[in-house]
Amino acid sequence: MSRLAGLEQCTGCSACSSTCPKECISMIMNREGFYYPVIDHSQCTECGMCEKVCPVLSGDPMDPADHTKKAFPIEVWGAKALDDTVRESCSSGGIFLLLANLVLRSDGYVFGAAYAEDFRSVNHVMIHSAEEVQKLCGSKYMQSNTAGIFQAVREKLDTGDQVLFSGTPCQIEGLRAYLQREYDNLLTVEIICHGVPSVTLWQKYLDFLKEKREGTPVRVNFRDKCHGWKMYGLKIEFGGQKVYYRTHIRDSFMQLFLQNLSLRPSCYRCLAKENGSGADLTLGDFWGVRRIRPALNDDRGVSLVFVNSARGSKAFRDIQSKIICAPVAYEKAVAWNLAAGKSVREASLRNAFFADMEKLSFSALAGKYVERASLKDYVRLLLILLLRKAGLR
């Protein structure tokens, strides 16, 4: 029987289901709201391919000896797009959008996470035009479904097309394990990942908000910047011009995420993050920019960029004319961005939380588990609102 069954460290990357020659492995969402491989043993020939490409079971198949030795970035930058409209459409400094457009202009393909039409889930998709790129921009705080995507990536790579694949570190690691070789025409871009929250929890929350507003979501933005990049908020637009908005310190879904209650088990010991995924570039928010590189700070979003390979370095150089950037010491960058190299600590009440998620309403669940924001946070929010109203921020 395959060792995949019941594998606690499974990240749901889908490398196993993508490589199965009998197509007898399906990625099925479990009761907590995370994708896991389910094997049809009546079709399985025990060929071992699934275990060979599993990053958890086999390490990095392209370089097993170095899998437990995380390489430090060759360059670290703080960067932001010169065009403010680019930053407005992105969570931080707009670097991903510029990289995506770079590949699309070469008639290439970009793979990334996009909302389903009803906004109840997130799927990895392939795009081939600048008109589509906006759907891949912005943070989406739930695990994306990569079913069928790795095969599509390999198909484009094998025909010589330029490809950009973006995702979480475990998704990058899963893709590289599936491909089993390096491709000069592949650029991989990972995000600095706090962890992936439950899709089921998000759906429960969305149903709660829909019932209160009696409408259907037409737009979701987890990182709305109406009060600035640092005090970002969740904004959901419903039909009939009804809008829900809360800053991240007041929104219940975001707080359950930031309190580490709603994450996938593997996120508490992320091997892809701790050992390195092999991504060419790592992108995240440049928290700490005000102290490290104050000249870049304007509260509209600044990206932290780790350049991890020669391919990543070339791509970053190719967008230099469209950005403002400054070098950053790696030690200072990670001091303010702990998720760049460390897994989050598992919340002591995580198991109790998921047991309650099955039986409690979202309102009752939030009432039981969401910690109230501190007085300091509320004072900070009030100060930001007053300064913005006065036109001073």
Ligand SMILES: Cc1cc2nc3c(=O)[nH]c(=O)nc-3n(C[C@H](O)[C@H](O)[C@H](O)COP(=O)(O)OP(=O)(O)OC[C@H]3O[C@@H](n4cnc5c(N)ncnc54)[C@H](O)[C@@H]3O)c2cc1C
Second form
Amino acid sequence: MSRLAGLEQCTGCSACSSTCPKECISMIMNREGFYYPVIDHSQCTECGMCEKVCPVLSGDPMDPADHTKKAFPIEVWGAKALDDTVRESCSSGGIFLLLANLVLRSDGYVFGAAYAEDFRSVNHVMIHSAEEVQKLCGSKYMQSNTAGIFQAVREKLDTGDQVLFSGTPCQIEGLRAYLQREYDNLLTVEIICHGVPSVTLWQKYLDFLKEKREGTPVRVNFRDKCHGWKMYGLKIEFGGQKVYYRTHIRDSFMQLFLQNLSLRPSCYRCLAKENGSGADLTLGDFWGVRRIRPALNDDRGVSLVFVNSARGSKAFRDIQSKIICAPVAYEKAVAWNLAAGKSVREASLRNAFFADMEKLSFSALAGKYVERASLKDYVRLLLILLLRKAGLR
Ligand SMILES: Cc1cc2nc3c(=O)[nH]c(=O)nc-3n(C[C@H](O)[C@H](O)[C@H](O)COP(=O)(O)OP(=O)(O)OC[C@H]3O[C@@H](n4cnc5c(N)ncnc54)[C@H](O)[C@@H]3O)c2cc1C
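Given the form predicted on its own, corresponding form predicted together with the ligand:
Time for the whole complex; same chain goes first.
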């Protein structure tokens, strides 16, 4: 019997299902709204390949001496794209988009998270043209399904194409475990990850918002910057000109996420974060910019970039003409970005929350669990709105 079943630390990376020679492992969404491997035991020959590539069961299956595991970054930067339209489509400083364009210009392939057509879920996809790259831009706050994508990555690597694979630390770790060897033509880019919220919760929320608005979503942006990067908001455009917008401090889905109620169990003890995923580059929000590098701050988004390998360093150098950047001390950077160094703390009501999610409507769920924003947050928001109205911001 495979040890995969019921594995609490499973991240749903899909290395096991991608490896199975019998193709008898499917990634299925559980009741909480997270993907887990399910084995068809009538086909399973117990060859053990799935356990061998599972990053949780096998530890690091690649040579740790050969990579960056557990090491501190080689360099740490605050960086932003010179082109404001690049930053507009991205969550922080737009560094991901510049890296993606770099690989696309060399006729390469970029893999990352994109919404499904109906915006009810997120999947990893492959793109090969600059026209498609917008699909991958921006943070989508739910677990992305990687089922089947690792095979496509290997196919491109084996034919010698340049490949950029981006995702959460556990997805990078899963890909590397699946590949079982280093490739010179692979650049891996992880995001600093707070944790991934439930897809089912997102679907429940969309249904709740749709009830009042009719029509289907035509665009979703979790990190709309109309009130600035720091006061980002969730914007959903429904057909028929109807738009939902709320800043993250007033949006219930975002609050459940930031209160650590709606995350996958493995996110509360993220082994990929603790041990290092082996990614060449790490991208996050440089939340400490105003204190650490005020000259970079214009409230339109600045990325925090960890350069973890020689390959990452080369890629970062290759986009230098398109960015403004300044070095940052690692300790200072992570002091302002807690998710960079450690897992978030599990909310004490997390399990009760998920039990209620199955029974309650979204509004009842939010009424029961969403903590009201603090007075300080409301005053900050009010101030931003007033300054904007007066044209001072
Ligand atoms: C679930 C989640 C939690 C995050 N938590 C933090 C945090 O706590 N602190 C912090 O500093 N930064 C966090 N980030 C990262 C941050 O929001 C930016 O994505 C990052 O700074 C890169 O920004 P960018 O402007 O360079 O490019 P962007 O265009 O914003 O980056 C897009 C990249 O994010 C990837 N991506 C988007 N959604 C997903 C997803 N659901 N699963 C896997 N990959 C995805 C895409 O593949 C692409 O590589 C989080 C992102 C996500 C998706």
